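A lone chain, given as structure tokens: the form predicted alone.
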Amino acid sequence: MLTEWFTHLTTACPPLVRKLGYLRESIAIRSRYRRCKTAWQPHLESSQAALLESLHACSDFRTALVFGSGLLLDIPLSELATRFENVWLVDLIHLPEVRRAARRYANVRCLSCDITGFLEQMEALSPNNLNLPPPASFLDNPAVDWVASVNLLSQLPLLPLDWLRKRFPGIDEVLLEEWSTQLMRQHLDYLAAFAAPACLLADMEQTTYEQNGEVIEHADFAAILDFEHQALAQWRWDIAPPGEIASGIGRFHRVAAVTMKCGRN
């Protein structure tokens, strides 16, 4: 508890990002990782062997764009960094060991950006109007050669769904998971907009369970990712082992590695 109070007082953070809850979730992540080390390792693994893959379809190795870097677990930043004249890390929290890890290599850059606009459009979003523009940031850099978005996908809308229920209290739920699903399409369309190869890693299905084996809570991603994009690999990630969320429960996803078409040329 001591290092996760530590690291909350000394990491730089934006007040609106900390307010949110981004900094909390990045140092429970970190918490949750050292208590699960040896249930995640398989997918760290998988997560880095399919980004490696997805490189193959690069023809110029000029900048690698990471979106949702957080704490490098699923990132092979070494190869990334010896590939690539740049590599930019994007999220919005960047806890001290990884920008100390950032700055062993003299061409890796910790760069703090939300990419849904959330952050921007906030204070003007009602209940009659939710809509988002859409991303457009880092789209008008010719040298970007690579995209990579990291196990963000179903997390986009977490944060900013617990600030509209606090925010306008008896929100239609219906709306609201609406809005959710855009907000995730959009990220899709963003990733497509690029005139590089881009690779998602994202959840197809988040499972909550019983020790016994009992569904208690499932959820499928799959018609937001449709597949009409190739799908390099698929695998199950426990990322929280039973007793980890409760005592008996426990909850796995199934990931999938995506390859996304470029939407300009």
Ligand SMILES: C[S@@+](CC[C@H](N)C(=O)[O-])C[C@H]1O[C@@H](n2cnc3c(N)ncnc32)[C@H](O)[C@@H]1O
Given for the second form:
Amino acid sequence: MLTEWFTHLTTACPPLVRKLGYLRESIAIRSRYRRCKTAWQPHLESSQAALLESLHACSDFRTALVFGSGLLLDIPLSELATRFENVWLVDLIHLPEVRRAARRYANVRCLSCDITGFLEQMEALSPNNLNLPPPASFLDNPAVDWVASVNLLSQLPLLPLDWLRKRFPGIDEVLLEEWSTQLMRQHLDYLAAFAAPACLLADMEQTTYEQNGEVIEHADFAAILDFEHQALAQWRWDIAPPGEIASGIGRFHRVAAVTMKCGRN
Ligand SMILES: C[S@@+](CC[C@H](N)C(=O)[O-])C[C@H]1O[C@@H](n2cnc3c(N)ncnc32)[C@H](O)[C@@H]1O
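Next up, the form predicted in complex with the named molecule, please; the one we just looked at was the form predicted alone.
Everything in the complex follows now, all chains and molecules, and the chain you saw is the first one.
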């Protein structure tokens, strides 16, 4: 608790990012990881292996862009720093230990960036117009030779939705659901728009279950997104072993690694 509070006070972070809860969430993920380390390990190893496997699609190794780099738990940072001339870690939040880890490599940079454009547009949004322009950051950089979106897709709408509900009390939940699907689709289109191989690691399904194995909730994100894909690899992530979210309740995700079609290949 004390460590969390200390990190909250000492992490450099734009006020709006802090206000929306990104710093709080990042600290919460770190705490959950510390509690669930053993259960998460296979997922983290599979994620790193899939990212390395996807490098076979690269013909040049100038700049690697990593979206949702977060705590770097699922990123093979040392291998990426060896293979690429530059590695750019893109996230809204880089905790102090992440910045320290990045500083060990002369060619790794932490970039603070909202890859949805929500923060820039949020004050102009209204229930009658929730449209966000398609994201375009980095698309014009010809030196980008590989892009990764790492366990980020399903997270993209969560804090923006909290803000929209507070800002527009009583806003239609169906509208918000459509908006959230649209935001995730825009991210998929964004990845596909790069003239470089892009590897998406994302939750395709989420299952919540009772300790006796009975399923109490199931969400199929791939179906909601109408996202047809051929997975490079798939695995189960025991994101919340029984007891983590509630007594006797557990949750796992089906994660897939997908190579997005790109202009160059
Ligand atoms: C579940 S974490 C990904 C796990 C991360 N790869 C790790 O190893 O810790 C999702 C990350 O996405 C970031 N994120 C969420 N929305 C974002 C946005 N709009 N732009 C950039 N990063 C975002 C969060 O700050 C968080 O670090």
